[in-house]
Structure formats: C-alpha cells, structure tokens
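Below you'll find only one chain, the form predicted alone, shown as structure tokens.
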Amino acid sequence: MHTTFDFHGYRVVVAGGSRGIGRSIALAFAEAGAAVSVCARGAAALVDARDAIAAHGGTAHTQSCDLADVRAIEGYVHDAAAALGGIDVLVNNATGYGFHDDDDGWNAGFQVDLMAAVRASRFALPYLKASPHASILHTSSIAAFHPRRNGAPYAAVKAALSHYTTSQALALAESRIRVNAIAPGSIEFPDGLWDRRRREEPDVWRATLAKIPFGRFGRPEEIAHAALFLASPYAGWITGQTLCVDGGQGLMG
C-alpha cells in the first residue's frame, strides 16, 4: 500500500494485529517507516505478520498474547516497548466478537474489546508519556451508534469504548497524549466475518450490502488509512473523537 505519511522513528504497538484490520494497520505503519509490534493469539498468523512487516525493512516484533488476560497484556506491552525502544502509538484493535446475548458473549466483549484497551493503555502510559508524538487509537464500530436486534453485547461494549475514548482523551490531554477511535462499517477480507457470511449466510450478506450507499463492503486498508492520519501530525489538534469509516453505512440507521 503506497502512503504519503512518514512514520520513520515511530514505535507502533498493535494489540490484535495478525489479520484483517489490525494486520492492515500494522503493515501500513511499517510501510510508512515505523517500527511495529503486533500481538495476537494465533502463532502461524503472527509469523506471517512478522515476515510481512519485516519485508518493509523496519523493525518487526510479534508476540502471542491472550488479550483477555491482564498479566499477558502487561508482559506483552513491556516486551514490545523493549523490542522497539519505546512506544509512540498504541493501537487497540482486538475484538472478542461478543454477539450472543448470554454471559459468554458479554464477557468476551467486555474483556477483549473494552478491558484489553483499558489495560494496554495503562501499561503503555509510561512509554507514551516519554514520546514527543504520543497517541492512542481504539477500534470501535458503527454498531456503537445505533440500537440493534442482534449483537447487543458487541454494540454496547463498542459504545463503551467510544465513550472511554472521550474520557481518556480528556484525562491525558495535559500529558499531550492524543486519544481517538475509528468506527469501521462492514469490512470484508478473506475468512473474515463478512467473507464467511457471504458464503454461509448470503441473505444476511446481501441485506447488509444493500444498506451501504457506496454499494460495496469496506476494505481493511481503508481503516488503516484513517489510522495513519489520526496518528500523524496532520491530526495533531484532534483528540477525543470517533471517526466513522463506513461508506455511508451509518447514515442508513
């Protein structure tokens, strides 16, 4: 992916970055010159991500991490900072896909979508405070902004993450740490949620596509473009915001 952004000298940590949106964000930063660390649970995907990041010539660090485990997050953040020489940008991208309205669904979303972001931010804070261009990015969702018949836990937790973004931005403003979120619409990539639904639930896939004014699903790299902007000096006066990247999908309610 060609980019006009310059992140040489930046150290970027992507929590949940071995596939889909997270992988695209990690690769976009690497292509722009950043040293990048990625964590996820799957070892094979991490190897592929590390090789892809390293192919851009920058420092690449990957580590297996269960983002529902506070001690695992603490160890990962400190290891990533040691490998990169610090942290300038923290991207909290993981999701537990808590769509079912039962305890497991709620717990998956709460622990991975929300608390992993809270915890990673907490452990990264000393490193971010030492950075001259620190920022935190959270991956929310357009599901946070509208009621829905299905997937209430996912929507509620993403809404909490968007609200946390505003409070965290206010709390960290005096430390000159910017905090923003991206709310993607429906993003399709190989073996991702919408790719599987296209094959397994074509009626749901078509109904969702019909609600996107641009007439197509989004691509992971389009979220990565927004992440580069929000972490860059071009967004130096932007904090506490959630940016929708959805091809107008949210306009349809």
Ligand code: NAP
Contents of the next structure:
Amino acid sequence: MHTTFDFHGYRVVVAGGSRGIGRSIALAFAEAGAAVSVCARGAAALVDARDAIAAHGGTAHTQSCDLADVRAIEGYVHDAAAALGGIDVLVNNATGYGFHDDDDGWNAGFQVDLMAAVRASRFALPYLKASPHASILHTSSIAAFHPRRNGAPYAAVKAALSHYTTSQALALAESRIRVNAIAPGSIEFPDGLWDRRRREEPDVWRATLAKIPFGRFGRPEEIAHAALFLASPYAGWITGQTLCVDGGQGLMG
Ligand code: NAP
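To complete the pair, please output the form predicted in complex with the ligand; the form predicted alone was given just before.
Whole complex next, starting from this chain.
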C-alpha cells in the first residue's frame, strides 16, 4: 500500500523489529521516507530486515541486541542514534511472550515487554529531547484489558505497559514528547504466534477467530498503519493513550 504519511527527515528506532509486527512497522516508516534502525537477537532475520528497509532508499541500520540486557539496550540505542543522526521516534515492540505462570514466564514479560521499554526510553531521552517531533510508541495488547485463565504474566505486563504509557506521557509532556501505545488484537502472519497456533493448537485458533467480529485475524500492516498515524503530526494532540487495533475483538470480552 502506498502510504499517505510523510516521514522524510525522521529517524525511527524499532526495538524488536526483525519479524512480524515490528518488521511491518519498520518497513512502513521506511516506505514513508524515514531512516530506520531495528534490533533483535536473531542475525538472519536482521539481515533480511535491513535489506527490506534499505530497498526503500533511506538509511537502514540493524544491530543484534538482547533487550533483556540493560547494557545491551544502552549500547544499541546509542549506536542507533549515531547511525541515524538522532532519534525522533522510538518504538518498543519486543515481547518475551510470557504466557506461563511461573518465574520464567513472569521474568520474560517483566524484562522484555516492560523493562526494555522503560530502559530504551531512558537511553533515548536525550535524543528525543533534541527532536522537534518526538514520540514514543509501545506495543501493548488487548490482553492488557481482560483477565485470562492462561497467560496471566503476559496480560499483567501489558497492562503495566499501558499504565506506564500514561505516566510517561505526563512526565514527558513538558519536553514535548508524546507517548502512546498500540494494543493489537490477534495478528496472524507466517511463522508468527497465530500461524503456529493454527497448526499446533487448532482449537485455540478457531475459538479466537470466533471472537473477532470481522471474521478474520489482523494483519501486521494494520498495526503499522496505526503506528504511522500515532507518530505523525496528525496525532500531534494525542498522548498517553492506548489505541486498540483489533477489528472489534476487544469488544467481545
Ligand atoms: P514476534 O513475531 O515474536 O516478533 C518479535 C520481534 O521482537 C522479533 O523481531 C524478535 O526477534 C524481537 N525480540 C523478541 N525478544 C527480543 C529480545 N529479548 N531482544 C531483542 N529483540 C527481541 O512478535 P509479534 O507477534 O510480531 O508481536 C510484536 C508485538 O505485538 C509484541 O509486543 C506482542 O506482545 C504484541 N502483540 C502481538 C499480537 C499478535 O497476535 N501477534 C497481539 C497483541 C500484541 P528475535 O526473536 O530474533 O530477538
């Protein structure tokens, strides 16, 4: 889809952007003219993401980084800012997908979904303060708004991330930095969570599909379009919000 947004001159960092929703967000910003940096752990997907970003003609920077490691985050954010010449938009997109209600599940969610967003924001702050159109986007989930029998850690850390979005927006307003979150519904793409569940847990996949009033899973591009809007001047008076992008899935409880 040809984008109507113009991000020429913007420098965009996507933390956790080599696959799925993060990759779509990175490519959407690149297509709209931005210089884009992406980090993830896996090298192969990063190479592919860098080639896809560079194909749009702008600066493409990728770096391996484990967002569960505070020193690695610090190094990545500074390296990305150096490669792009600053940071205008920070997208905190990674997840540990902590579905199991055990210490590993809680730690994965706490470190990757929540603390990585807190830490990347902290390290990016000096660059964002120097930007004339700074914003932070967090990827939350509609899981943040509903109790669930399975996946309590995931839902709880996403709820914390959405609440942090409000406090962070308030704290950064005086620096003219907007902070928002996107809460996707269930998004399907090759080798992603819902593609795997379709193959491995077809009952769960079918039950979830039945709860999406539009009758299909969402697509990563539909989250990317919301990210472009929230980072754009069209959303210049929007801060501290979590925008559900879910085809009405959240309305079904
Ligand atoms: P995904 O397919 O698992 O991709 C996650 C991306 O983050 C990958 O690039 C991954 O690369 C990177 N990543 C994961 N852990 C990392 C770490 N410790 N350090 C650095 N990079 C890391 O995820 P997704 O399904 O696209 O979801 C993206 C976001 O949307 C997440 O925050 C998720 O909670 C949220 N969300 C997704 C859905 C959905 O249905 N898919 C629904 C609601 C919300 P590596 O693994 O190589 O590091």
